[in-house]
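Shown next as structure tokens: one chain only, the form predicted alone.
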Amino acid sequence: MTAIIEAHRISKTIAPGGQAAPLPILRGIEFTAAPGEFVSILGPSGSGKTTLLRCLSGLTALTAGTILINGQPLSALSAKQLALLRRTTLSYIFQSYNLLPALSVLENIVLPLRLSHHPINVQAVQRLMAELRFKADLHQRPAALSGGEQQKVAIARALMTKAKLIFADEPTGALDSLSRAIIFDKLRALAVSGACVVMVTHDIAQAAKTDRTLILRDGRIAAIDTRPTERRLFEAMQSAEQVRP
């Protein structure tokens, strides 16, 4: 099957300024999905994992390298091109939320079916925010709501766009077991449905139930496990973690 996403020996690197030497955070990876998969991201704290991510989507400018999206090199997209990638295209969950603060929860969900001048959908909302156990007034701001809450008004902006191409950073992270085994079955159902889904996670259990995953280690791919178990992850993990000498 063609790929939706593709990355060629892409680097990134950060100048911390002084005199300090620039900081390779990525360094020359190759990584492709098709429409259908699901992969997730393991490593150590401090891997990459988060940067490439943001550079998958076009984020994060690379240092080195091409990242192409249906064929098409993100480099070569202007601003406004790369916004409408984003609107039309794909879905970014964020691990920090990244919601608006001046705007309620509903405002928030279906702000980006606004700037793509889709049809708002509230019934369709309502339905997604009671399956995924929100229990706030969609009329709150952000500021009112749990760490939690915030996490799932930032996935049901994700969800609602139906995107081909999802980037989930940590989208579990803070929530409850019932509600991380929710949110996951949601993301293997936008998979199924023909979506390509990159997820970053801690969680192994999780990994485990993915199509593909993928070890980082110092900005590298360690090890890619295509047939990934809780146990052959755990070990992977395991080697990823021990410092070198």
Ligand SMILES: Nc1ncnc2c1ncn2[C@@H]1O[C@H](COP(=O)(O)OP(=O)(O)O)[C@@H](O)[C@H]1O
The other form holds:
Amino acid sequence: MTAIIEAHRISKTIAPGGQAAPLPILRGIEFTAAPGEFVSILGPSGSGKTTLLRCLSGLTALTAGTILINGQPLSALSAKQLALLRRTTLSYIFQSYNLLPALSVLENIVLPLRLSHHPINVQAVQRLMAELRFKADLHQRPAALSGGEQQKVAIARALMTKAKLIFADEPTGALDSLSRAIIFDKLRALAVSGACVVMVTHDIAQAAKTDRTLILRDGRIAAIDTRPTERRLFEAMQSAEQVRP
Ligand SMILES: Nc1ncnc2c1ncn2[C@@H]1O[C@H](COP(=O)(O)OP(=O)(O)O)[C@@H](O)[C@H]1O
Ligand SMILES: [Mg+2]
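Having seen the form predicted alone, the form predicted in complex with this ligand:
Entire complex below, previous chain first.
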């Protein structure tokens, strides 16, 4: 099947400024995923998972390498074209939720739909929030919610867009196990219906239920498991955590 996303030799280096040496965050990553695939990314904290997701989605500029989405190199797009691609094809669940504090929960959830002039079905939002076991009032501001509730709003915002390429950065980190399972099933259903889902997680049991797992260490892909099981991922993570020479 043709890839929806391809990343070739992507690197990201941060220039801290002053006398400090440049800091490599991603070092020559190769990544390809097809529609219908559910890919997970595991790795120790600080290994570059969030940076990788941000680069793959065009949120963060690369230092080197190429990313193609639907065969189009991101580097060839103007800022406006990139914004359009991000609105029409991508959705992103942020590790830090990124909700707009001045908007209500409902307005946050439908904002991507509004921006792309899609019809807004409030009942569909209410149904989704009930499925996600969201108990709070949809007319409140995000600041009135718990971390877990805010995370559900961020997830709902991404799920409502029907994007073909979904990036999820530890989407269930703040949630109880039942909510985790429900959200995992939602992401799986998106992949079954033909979307490509790329999810960062710390949960080995969740990763073992995806189609393929990448393990990141120090900005490099340390291992790829195309038939992940909990046991194998546990062992691979242990060796990724080991102290380096
Ligand atoms: N803008 C930045 N400036 C300086 N260091 C950064 C920046 N972004 C990320 N880093 C560093 O890069 C490393 C990888 O970060 P990140 O991608 O957030 O890792 P992960 O999501 O795997 O925990 C960390 O050591 C982090 O401190
Ligand atoms: Mg992270």
